[in-house]
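Only one chain comes next, encoded as C-alpha cells, the form predicted alone.
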Amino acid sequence: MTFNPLRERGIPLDDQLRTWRELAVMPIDPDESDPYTRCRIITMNGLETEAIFFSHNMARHCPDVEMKQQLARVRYIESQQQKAVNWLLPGLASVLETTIAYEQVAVDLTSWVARMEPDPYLRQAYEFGVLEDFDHLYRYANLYEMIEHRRAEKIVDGLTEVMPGRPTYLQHRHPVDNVRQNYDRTVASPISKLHALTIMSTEQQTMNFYMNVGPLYMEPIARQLYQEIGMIEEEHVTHYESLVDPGETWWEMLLNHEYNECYLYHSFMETESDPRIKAIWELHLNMELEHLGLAAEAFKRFDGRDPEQVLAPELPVPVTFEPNKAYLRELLATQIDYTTIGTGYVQEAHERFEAMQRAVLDDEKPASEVVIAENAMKSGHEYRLETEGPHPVQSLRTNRPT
C-alpha cells in the first residue's frame, strides 16, 4: 500500500506534548533484543539530533519572529522524540558496546543505501565510505576484547562480519579531497536526497559521540584510537554533507528533513521485530506528519512552490537493516585501494595524498595499526568474526585463530 506524508494526518502540535513520565522510556535489554532494533534507535537517534541542530541553525538565519517560533515549538517536540529515542539505549551498555553498534550502524546502513542509490557518482560515495567505517568496526572490536576481554559477535550477533576494511591509516588524506560533487536538486531523484541526508546525519552523530566520549578512557591505546577514528568521521561528515546541494533554499531543507524523518520512522514501524519499540515509532511517525505538514505550508508561503514539486509522491521502499555481507565483500575485493583526488576517486596514491601521509603519520605506528598488534599479544590472536569464509583480499588473510 502507497504511503504519501503529505497526504496524512498527524497529531496536532498542541497534543504532542510529553510529561517526564512518558519520556521515561524503558531501555532495551543488550542480551535480548535484535541487534538491528538497537541499530534502528542509533539512526533515529541522528536524525533527531540533525534537526535540532538544523532548526536552530536556520532559526539564526530567519528574520521572520512567526517562524522562529513556529521553528521553536517543533524544535521543542523534536528534542523530546531524541530523548525518547536515545534513552532506549540500555545504560548497562560499555561505551565501546555502543561504539561498536554505532559502526554496525555505519555499515549495513550505507551497504543498504548504496545498493538502493540510483545514481552511480552517489553509490560510488557510499561504497567508498563503507569500507571506511567497516575498517572501524574491526578496530573497535580488537580494542573491545583487549580491555574489556569481550568479543564483539555479542553485538553484531553475527549479522555483520568483522574484519579489516581499508585501513584506517589509508584514510587519513587531504580535506579538499574530501569534498564530493553535490547532486544537483532540478533533476535528482527523490530518493537520493533522503539518501544522502540520511548518511550525512548518522556519520555527523558518530563523529560528535567519537568527540566527547574519547577522553572519558583511562587506557592511551582507547583514548589515542577514538581521537585518530574521530579525526575519519570528521572526513565523513565533510565526504557526505558535500553531496547536498547548497542551492536548495532553507524551507527546501526543512521540507526534506521532515519528509526524510517520516519516511525513516515509516520504515522502521514497518521493520521493527519489537513490538513496543514498533509502537515508539509510529508515535513518533504521527507526530512528523504534522511537522512535515507545517513545513509544507511554510515552503508554500515562503517559496511559492507546491511541496509535490520537490518531494516523492509515495514513500520509497522501506529502509531496511539486513545483513550485506556478500555486498561488502564484492566492494572489499574491487574498491579497498581506492583514495579520492579532487572529486573524484583514483586507485593510485597521489602526491597530495602521500604529504599528507607523512604530515599526520610523521612515521610513527597510528593507534589504528598499534591496537591489533596489541591485542595479538594480549590475546594471542587478533580479534575476527569470518562467517563467510577468508578474506576475500588474500593480503589481509590470517591463519590465527578468530
Contents of the next structure:
Amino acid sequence: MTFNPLRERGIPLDDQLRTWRELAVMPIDPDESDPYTRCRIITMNGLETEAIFFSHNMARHCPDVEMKQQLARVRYIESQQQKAVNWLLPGLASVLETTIAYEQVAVDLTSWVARMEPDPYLRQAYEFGVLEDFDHLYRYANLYEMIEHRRAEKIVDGLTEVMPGRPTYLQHRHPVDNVRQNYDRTVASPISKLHALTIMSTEQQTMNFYMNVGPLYMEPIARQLYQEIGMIEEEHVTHYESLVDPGETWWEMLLNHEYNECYLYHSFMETESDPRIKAIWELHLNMELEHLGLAAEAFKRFDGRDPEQVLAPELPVPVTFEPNKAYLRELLATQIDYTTIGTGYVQEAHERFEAMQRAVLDDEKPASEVVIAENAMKSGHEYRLETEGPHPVQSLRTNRPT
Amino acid sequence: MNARPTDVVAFLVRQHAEIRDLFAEVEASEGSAREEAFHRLVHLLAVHETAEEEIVHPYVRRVVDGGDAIVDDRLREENEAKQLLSDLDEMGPHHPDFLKHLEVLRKDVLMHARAEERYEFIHLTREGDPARLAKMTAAVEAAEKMAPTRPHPGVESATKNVLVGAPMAIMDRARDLIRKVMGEDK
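What's the form predicted in complex with the partner chain like, now that we've got the form predicted alone?
The next block holds the full complex; its first chain is the one shown before.
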C-alpha cells in the first residue's frame, strides 16, 4: 500500500489546537508496557524537539513577517505535540531508567537505519556510531544496578543485549575528526536525507537530556558518568549533523523536517502494539500532513521548485523497532577497533587521537570504567545481558585477564 | 549473593527494587508458585513498611525541616497501601479478582516508593547522621531476616491466613524486633 503524504489532506491547522485537558495524556506503565512503545515515544520526542528548535532558528533568519507568523502558528502546534508525546513517559520511572531507554533507542534505531541505508558512506557513519551507544547502554546499566539495585533487563526486556561496545573512553576523539563529509542533496536518495535527519534529531535530544539531568544526581559516579557520556553525545551530534548537505535552503530543510515527521508518525502508526498510543500517532500524522502541505506551498513560492523533485514519491518502508542482536554482534566482531581520522575511518590509533586521549584522560580511569569496577565490587559481578552467547570479541568477555 | 549496602537509604532503595520485581513475579506465575511468590511479597512489604514507620519516619520528623508534613504525606500513602495489602491477603491468590487488585496495589506501592526516594530519603542523605544511619541499617536488616511464617504443608483451609501470618501479624513481629535492635543503646 503506497502512501504519498504530499497527496493527503490532514486536519486544517485551525482545528489542531488542543485544550489542557486533551494534553493531559495518561502515561504508559513503566513495568508493563512494550519497551519499544517507550522507544517510539522517545524517538518522536526527539523529532518534535528538533522541529521546534529548527523552526525557532528559521524564524530568526526569516525577514518576512507573514511567513514568521505562519512558522509561529505551526510551531505552537508542534510544541503541543511534543507535550502530548513526551508526557506519555511515566513519572514513576527513575531518570536512570529513562536514560537506559534512551540508549535502547540509540541502539535499535541506529541499527535499523544502518541496515536500510543505501549509501555506503552514510551506512558506515551509522555503524560507527551505534557501537558507541551500545557501550553507553552497558555503562548506564551498571550504574543502575549499583545505585538502584535493579537489573536493566527489566527495562530492555531482553530485546536488546547489554555488554561492552567500543569502550566509552576510546570515544573521546579530537573534534576535527568528528566532522563527516556531507551527502550531496542533488544525488542523495530521499531515504538517506530522512535517515540523517532522524538520527541527528534523536542524538541531539539525548545530548540535551544528559546535559540537563546529569547534575541532578547526588552520587559522584552518576554525575561523572553523565558528564562523560554527555561529552560523547556532543561528538555524535557533530558526526550526524555533518552528514546533512548544508546547501539545502531553509525552505528545503523545512520541507524535509515536515516530511520526516510524517514518515515517522506513519511508521509508528503502522508498527505500534499499544492501541491507545497508536491513536496518538495517527492523530499527529494527520496534523503533520497539514504542516507538510504548508511547507510545500512555501517551498514552491520561495524556492520556485516542485516538492516532488526533492521528496520521495511515496513513504519508504516503516521505521521499525525490532531486535538487532545478530547485526550488532557482527559489527562488534568487525568494527570495534575503528576510530575516525578526518572524514574517514581507520583501525589504528593515530597521533591526533592519542594526543586527545592523553589530554582528556590524563592516565586516569574515567567514570565509564570506574562504574564497572565499582558495580562489580558492590554487586559481586559486572552487569551484562548476553542472551546470544559470550561476547563476540574475545578480549571483552567476562573473566578476561585484567 | 550480592554484597549488602551499609547505608540505610541504599538498603531501602534495594528493597524497593526487590518489591517491584516481586510484583512482576507474582503476576507472571501460576498456582502454587504464585502463592509462594505472593507470600514473599506480603512478607517483604510488611517488614519494609514497618521498618520505615519505626525507624525512618520518626527520624525524618525529628531532624528535617518540614519533616512532619513530608512524613504525613508518606503515612497517608502507606495506610492506603496497607489496607489494600490486607484485603488482597484475605482474598488470596486464587480469587478471580486477585490480579485486578494486585495491579491497584502495585501502582500504589510504586508511587509511594518513588515519592519516598525523591521527597524523603534525599533528606536522610543530606542531613542524616552517618552513625545513626548505619545503626538504622542493622535494624532494617534484622527485620528483613526475620523468619517468614510459612504455611504448613497440606493446609488448604480457610484458616491458612492465620498460619501464614496475615500482614498485620508480620508487622507486629517486625516492630518488636526493630524496637529491640534500636533500643539496645538508646
